[in-house]
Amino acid sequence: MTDFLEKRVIVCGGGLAGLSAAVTALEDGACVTLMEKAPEVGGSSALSGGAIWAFADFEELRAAIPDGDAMLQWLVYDNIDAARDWLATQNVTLAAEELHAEQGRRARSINPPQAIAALADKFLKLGGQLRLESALDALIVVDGIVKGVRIAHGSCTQDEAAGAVVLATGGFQGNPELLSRYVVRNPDNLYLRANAWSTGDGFLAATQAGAAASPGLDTYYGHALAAPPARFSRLELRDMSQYYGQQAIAVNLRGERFADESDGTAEQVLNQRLAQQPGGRGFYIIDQELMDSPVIKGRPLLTRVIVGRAQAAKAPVIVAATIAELCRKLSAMGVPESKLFREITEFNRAIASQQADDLEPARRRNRKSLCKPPYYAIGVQASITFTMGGLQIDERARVLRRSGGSSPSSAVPPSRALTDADALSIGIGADYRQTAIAGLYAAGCDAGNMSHFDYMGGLAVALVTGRTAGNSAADYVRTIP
């Protein structure tokens, strides 16, 4: 008979995904360890805003994140108001729904921390077993099964046997060499918007395992932030997250728009296009009545707020009373006057004669020429929160081997999420999915692909890959004899 130990699940990660994974198996009968490599559970997402919102219409996100992986899209969002309906079983706080930016998406607000402390604090009257300071190594595959994992202590490191592992270790923004690997050719170019714990471990320990990994491992969610030599600490993240990009003209160091400012559902676009500049850095230039505007139509958050706390960390903030000075002023760090002038200037006359269009980058929204006095360059800084590649699951949350071949999302017409049923209908067979690493489960930012350059939000996909890989790793332990 197997020992008991052989069928327990071991989650991997104590963010949102990995509490939420955690809880959901206990409650469907597992045994539950949970091994997280801080000194504390919260990971990145007890360092967010909480807004856990999904794309009001399906087309919609669709035609924002195309490249994304459409089946896990549709487990998403058919699934993110059972999953915060549960949160609220869970003695999570979750404010009324309100629209989430000017797409018309749907969100329910958490305040992180009760939420971690609430879920953690359920997690251990269920009889889960928590084990901190405890990073993931390997994973311990027998005959191509899952048969647990290989923890880091310190110095030390010990086998754990399990009948299923989740992985929940939070993405691999923290790892600059997987970054410069996959995301930019430079890592320095980036600040990390995040926690430093995730590190990529399950994202190492299972392509080491024979893990696909997704599409889009060079895509990433993050906001510009205040330039150096500003400082601030880690609780200050977000207060110094530059969020009115796609309002502003954008420049490199070398004085040239780089981008469409407008482009995606929001700033973490044009963020992604400024790491590739030179030092990752730039200026958002704006004008006085850009600066007396709400961040977000519909928030009451005004840009002058964000710009005065950049101020106030010390960040590059110059302000001048006509476009020659303020570029004449910009070229005493280095950023070349002309070539800045003529950029800014070229910019609102294809505003002005509604040729934006020809303009190169073309702007192809937000089309606004800056023309109210004074004017503001508030220096800036490329960032990751998270990255949206990562391994390759299937709509259980197992994740599949690399060499079982293309996950069906790239063959089947995009719909919502399969049963076996669905996959019978359309003739490919229950067992489609018969690549996947038996044991193995993936859930947040280790699972790739949902979001891809554009985003879908990070604390919706956490809270329903982590259920949905909790409840599978609890159904797999049951049949193991």
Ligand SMILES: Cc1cc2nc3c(=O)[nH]c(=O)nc-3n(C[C@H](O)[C@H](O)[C@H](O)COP(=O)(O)OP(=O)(O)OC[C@H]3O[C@@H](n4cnc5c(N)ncnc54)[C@H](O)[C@@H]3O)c2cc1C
Given for the second form:
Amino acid sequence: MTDFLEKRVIVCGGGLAGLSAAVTALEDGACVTLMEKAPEVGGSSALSGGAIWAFADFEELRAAIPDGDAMLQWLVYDNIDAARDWLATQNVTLAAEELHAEQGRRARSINPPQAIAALADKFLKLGGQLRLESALDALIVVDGIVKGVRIAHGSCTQDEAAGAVVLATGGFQGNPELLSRYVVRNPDNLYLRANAWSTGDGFLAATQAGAAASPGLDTYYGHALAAPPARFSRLELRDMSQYYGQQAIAVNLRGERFADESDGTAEQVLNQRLAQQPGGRGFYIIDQELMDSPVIKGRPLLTRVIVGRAQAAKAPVIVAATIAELCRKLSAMGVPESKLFREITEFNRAIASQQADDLEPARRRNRKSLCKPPYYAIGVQASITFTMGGLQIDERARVLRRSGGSSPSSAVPPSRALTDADALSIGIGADYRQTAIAGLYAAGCDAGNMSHFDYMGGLAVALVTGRTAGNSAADYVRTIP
Ligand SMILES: Cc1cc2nc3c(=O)[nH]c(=O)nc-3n(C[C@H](O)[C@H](O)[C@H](O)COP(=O)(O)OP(=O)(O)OC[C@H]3O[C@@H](n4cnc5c(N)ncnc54)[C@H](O)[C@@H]3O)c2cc1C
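Write the structure block of the form predicted together with this ligand for the protein whose form predicted alone appears above.
What follows is the entire complex, opening with the chain shown before.
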């Protein structure tokens, strides 16, 4: 007879993904323990803007993120309405759906601290056991089947038996070693725009146990933040995000444009290119007309509100009556004056003469020259919110093996079997089969490759994959004799 602890579900990480998994598994009849590394639950979910959004159209999602995993993207797209309705039944306050036509998104917003508190409360009311300051250290795997976790608490470690484990530790953006291995040459170029606890513990434990990493490990989500010497707290990360970058001229410290600023569905693509510039730093240059425009067409937030916040936090914000004066003032900060002047005037000339395609780099959208004084240059620093790559999961949130070998557990049939046509079209052997690691699930930022370079909404991914993982884990522990 199996001890009940050997049939429980252990969820590691108490952000939106982990709490959704934990409450779902309890509702499905499992006994659940939630391990949270920090002194409180919430993670980056609690710091977020709270817009649980999805693309309005799946074709648009695929066009924006063609290299992401289509099956997992579909999982989120197809289940987001039901998942948000479920959230509303958990005493989470959700606003009515808003359609943001300009971005092709439909969003329902939560108040993140209220949502986290409501889910944690529901978890405890359903009999879940919450362990704070308890960090996943390693997975316990016997004969290829997950049997529990090693938990670090202060300087002690303890083994905890489980029938299934859900990894929801929030990605590896807080781990400079993993960042330099997979993401950027110099992690110091990136501000951490996230909770401080997500250091890749789920990714490391699972890959040590033979899990496959997903594609897209080198891509990530973030927004340029107000640059040093600006000082701000983790609670102000959203206010310090310079979301209007796609409208601006973005230059690096050498005074060069380095990207088509308008590329991608929002500023996260520009942010990744900014990170590759010297120091991960640069300036967004705008004029008064852009300053008085909404950050996103049709939305109320004006660029000047964001710039005002950056200025108040003591970010470099230069104001000048002419482009020449702006360049002169920036030269005092080390940006070559004549180079920058040429770059801005060439940009303005190309836009005015409808030759923006010939710019190097070209400017494909938001073609507006800077011509209404005064002019502004705002110092920006690249940041990382979460790593888009992570563990490879299937449509039931099961973590897949790195090697194609067969699963030791009959309870876990082969998944993601490639059809012969798939195998031919991507040129690998038709007999390659990835199977799941019995008893192991991942959700939220620990699950990789839904976003890939461009972005599809972190809260929606956390909610849907969390629900899926909790449901799958509860189903699986029921099969343990
Ligand atoms: C400023 C900001 C604004 C954002 N705005 C939005 C928005 O409006 N809309 C949107 O869709 N997305 C937004 N996001 C992104 C979104 O918040 C994340 O994608 C999402 O919250 C990730 O959820 P998660 O549960 O995977 O991770 P998290 O919420 O970060 O939870 C991970 C948890 O795991 C814990 N943990 C880490 N290691 C361990 C371990 N070893 N053992 C146990 N626990 C561990 C952490 O402490 C944390 O509590 C925003 C993010 C930020 C930072």
